[in-house]
Amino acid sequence: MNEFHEANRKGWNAAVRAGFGQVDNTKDWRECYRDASQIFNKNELKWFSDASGKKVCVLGSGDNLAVFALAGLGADVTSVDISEEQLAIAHKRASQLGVAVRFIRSDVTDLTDLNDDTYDIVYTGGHVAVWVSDLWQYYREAVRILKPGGLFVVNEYHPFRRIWKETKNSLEIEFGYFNKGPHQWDRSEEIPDAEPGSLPSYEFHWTVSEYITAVVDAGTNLLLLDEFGDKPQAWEVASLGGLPEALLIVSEKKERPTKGAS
């Protein structure tokens, strides 16, 4: 693991122990198993239709809340992240449920737990290719691990929301849209009895061209791309209505060549 995920990773397991680390304070996690569009918008949830008895793989799973949606849809289903606090509070969640939930704690570009060509859908949204400082490596394993004719469903805050200072009143941008940074903050400052500097932690921000990109060169042909939602989010600081919230991928690994074929 590289020094940029291990450092998010002690502040996410910090988060969570300090009990900020579940994003899922607006949300409840039993309700989203019984209601998968509690945590779905439309445009995604239609692609997880036939979902019952399929293997899908949710990478950066962090609260769960899409884990235990796609289970409630019938799914077989593995969840993947990087900190084990968030894993263990969800597995506590599914035994409750009475759902088999495969858990890993891995970091995303790096999935050897995992074995090529055995999930029918991975699907990774929310907020974490912002927490990964190689895009093209964690699409690729995304990929790696889905049959061929899978679906890849990436869905991501939109890449125009992250480039603005946390000003109340105003719209100021703090980092240019193709700074990919990493963009360091400390998370200790969040954190009750947290030592100052203890806990730096690490964004990286995409490009909407480079998440196209990284997609289809892991292998991939293009099914969808879509952007919707304009509406500001609770925890933002700056307004941000008006902008688009929300990047959807969706996309198929390609079918391996048959052999002897030109």
Ligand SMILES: C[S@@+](CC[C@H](N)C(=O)[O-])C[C@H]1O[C@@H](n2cnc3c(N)ncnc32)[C@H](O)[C@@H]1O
The other form holds:
Amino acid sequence: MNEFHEANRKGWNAAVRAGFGQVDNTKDWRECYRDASQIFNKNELKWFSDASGKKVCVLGSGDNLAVFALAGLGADVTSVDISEEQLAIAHKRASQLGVAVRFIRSDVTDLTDLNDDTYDIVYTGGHVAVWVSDLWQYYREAVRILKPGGLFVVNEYHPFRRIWKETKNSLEIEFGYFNKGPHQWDRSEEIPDAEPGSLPSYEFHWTVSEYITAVVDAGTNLLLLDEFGDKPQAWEVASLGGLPEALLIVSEKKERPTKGAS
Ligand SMILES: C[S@@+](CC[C@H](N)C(=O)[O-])C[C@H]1O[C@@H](n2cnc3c(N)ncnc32)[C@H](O)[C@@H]1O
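Now show the form predicted in complex with this ligand, given that the preceding structure was the form predicted alone.
After this comes the whole thing, all chains and molecules, with the earlier chain placed first.
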């Protein structure tokens, strides 16, 4: 694991211990299991209409709301996250729901525990790519574990919303749109009792074209590109209403050419 990801893992574990790790406190995980539309927008949900009985992997599963929603749709779900503390909470919740989910602690850029050509659907996003120093390696691994013809669904917080300072009354750019980072910050500032400076965390900024190129370069054919939502989010400090909220990229893993085909 590279030094940025290892530092981020420690930060996420500390955040979970402090009660901040399960990011989306506005949605109840039990409700997501019963009703997938609690967590998936209709633009995404239509790709999961026949998820029942399918093998699905969620990368950077975090609060695992997507995992519970997909399990509720009848999918056989694997949940991957770098933070063992995130997975431990999700594991308990899965037991409470009585649903079998496979939990794997792993870096999304190195999924060696998972075999090639295994999943019908790989889903990732929310806020995962921002923690990853190599988007191309992340998506190559995602596509490697997909069956040929399988769906790769990326739904990320839109990069247009990432570049702003946390100022309330005016919009000021924190870093340029093309500045990849790493953008270092100190996670101990948000965790009571953490020693100042003890939790350096690293974020990376990917542009819209980088998301699309990394998905295609990983060996997929694009099926859908979409941007949707323009409401401010409760946790955002700057007033970002009017900017796109979500970037949705759906693609399909290319079939391998058959041997001897000309
Ligand atoms: C904000 S949460 C995302 C939660 C959820 N997917 C969503 O839609 O909001 C980010 C998650 O990514 C995980 N993560 C960060 N870097 C990772 C990496 N390199 N490999 C795997 N998971 C990672 C963190 O542990 C955290 O649980």
